[in-house]
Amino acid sequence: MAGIHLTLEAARGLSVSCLTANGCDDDNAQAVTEVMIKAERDGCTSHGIFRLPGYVKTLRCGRADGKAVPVVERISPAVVRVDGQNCLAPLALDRGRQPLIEAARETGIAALSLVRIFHMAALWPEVEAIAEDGLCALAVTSSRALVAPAGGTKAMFGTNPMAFGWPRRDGPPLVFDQAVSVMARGEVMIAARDGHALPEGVALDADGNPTTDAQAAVDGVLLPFGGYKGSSIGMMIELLAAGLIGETFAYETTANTADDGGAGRGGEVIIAIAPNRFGDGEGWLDHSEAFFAEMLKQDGVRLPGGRRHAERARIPKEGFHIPGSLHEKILALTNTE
């Protein structure tokens, strides 16, 4: 089936459409709906309306509440607690970023943590808000097991990604977003959709073996990058966005979670960091931009963000397609009746 093209405001109206549809209320549908069109605009297809049709199967099964009002709290002076009260994640995120900004301004590095929320998108759009506001920052979150430990066959962690965010003088902050798997679990699933074959040492199927099958890997279970230290960033991960705030860790999200396209209950911890407050001043920003500086004299040196700002620049005037399957699919999801 040929693709379907969509400007950003076409795609945004579909998105708050359907969540509404299925039991959001609009704080909920449009805080989902935005973290879906930066995936877009920034040509992360994987995080994208691609998303949608997993958020109305975890609003469906009710396991998430889509009209669900976070609750706020600072609990120390650098520490503030978000309960989404079993919300999609993202308007949990929305109001707890103030306060968290707000406390690193005052005590120099602070940390937000939430809880009972459900997150299935990308994880930069958090550091990013940040990094903007002028604070360095760091995100960790955890999910349903997907990836098993350095030298196991078992799902144990989360994809269990990690995001980083620097300000920079001139510009969008630097900022990455990675998984600890080999690839994460939003392009697998689009190569198992498009019948598109892995790489080799990305994943294993059920029953252990290595595959380059997408849909085996699917079944399966992914591997973490770099073996034991890919591993052990993985269980670090694990330790701060569950064991540390009280989070049901991956493996035990998977043992009371259906394993049917939805999100799982997983926590989030967020450190910002104001970095005048470490005793450089403002020389921080100087030094940092001579570091960027002299990594970008060797050639083929990139800085991260660099393929993401330029689909930022190219697809809020061109548009984007998903595939036409997909656009059906959605349409079905909102027409309920």
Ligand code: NDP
The other form holds:
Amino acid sequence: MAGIHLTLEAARGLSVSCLTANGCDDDNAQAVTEVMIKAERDGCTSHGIFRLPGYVKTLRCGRADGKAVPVVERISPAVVRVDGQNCLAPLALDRGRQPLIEAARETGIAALSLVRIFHMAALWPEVEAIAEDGLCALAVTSSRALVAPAGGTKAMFGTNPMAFGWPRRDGPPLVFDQAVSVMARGEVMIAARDGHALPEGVALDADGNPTTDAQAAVDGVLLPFGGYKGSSIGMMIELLAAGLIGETFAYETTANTADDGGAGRGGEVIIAIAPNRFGDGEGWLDHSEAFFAEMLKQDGVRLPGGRRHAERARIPKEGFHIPGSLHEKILALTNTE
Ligand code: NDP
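Since we've got the form predicted alone here, give me the form predicted together with the ligand too.
Then the entire complex follows, led off by the chain already shown.
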């Protein structure tokens, strides 16, 4: 395969150096790097090192503070709030995770509200980490307006991912993580960069016409999956990740934020549930394992996360490739002399 071959360790070094050169302290640089490295490790190219220039833009324009120290507060028995103080989201997530888990174990169900953060990452790492601790987790976030509501042609919702994690008896948790758009914006950007066409039904161009041209889709709007049903889920995520916690709706984020390829400020909500506090003791685990086994009796059915775990078994040994142009860009962004 063409491009630059990297090990995960080499990519980690590249990322930390680049973020540090662009104003991050060690805590922020390590936290942001870890989410990109996890994405590369699991073959999620659209949220791997490809995102580094966007993080750097968000720092260089002064929107995000690479030295921010998030403030964590338990504002009620079941609600933990993290004010990221304009950090890139990964450090706020790291700081809020343990207090959320403790609150959920005490109360049975608890929520983490994250405000004043800049998000560009996939959501599965956070629900996976919570589910590895034996809790179910649901995470939602909103970003810039990129998705038109069903029937409309103007972007109102972010691509608004929703991730869910469920602990398993053996092995890693079950996790799904999906954007509310038919295709994630990162995938559309990669298709535009590589000159690939999109499937039909993914996007409208800037004039509101259906398009399969990836660049026209980047300049236009994305469509929600499942028509009005996906549109309602996008709306719900806006209400949870913005309306509920006093953060900006995606259309407000867009209005407040320069279109410079960096992240816009947004919120995130994570709900954690202690399954053994819902009346079935520890029965939930065997019961849900039997449910998965029943699903998998059908040919053609797989559980979400299987593709990532196959990549996780391979990529740490084999490494991965990034385009030479991306590698050069990262080196140029690191060399700030
Ligand atoms: P995909 O459509 O690639 O996958 C969605 C989920 O479906 C995954 O959990 C995937 O598991 C699962 N899946 C795929 N195929 C099957 C199948 N045949 N059977 C069962 N499960 C299946 O993801 P998206 O393109 O929607 O999103 C990509 C990423 O982009 C997400 O991680 C999301 O968090 C991120 N994102 C982040 C945003 C932000 O603002 N921060 C905005 C939008 C998206 P598997 O991985 O195993 O294939």
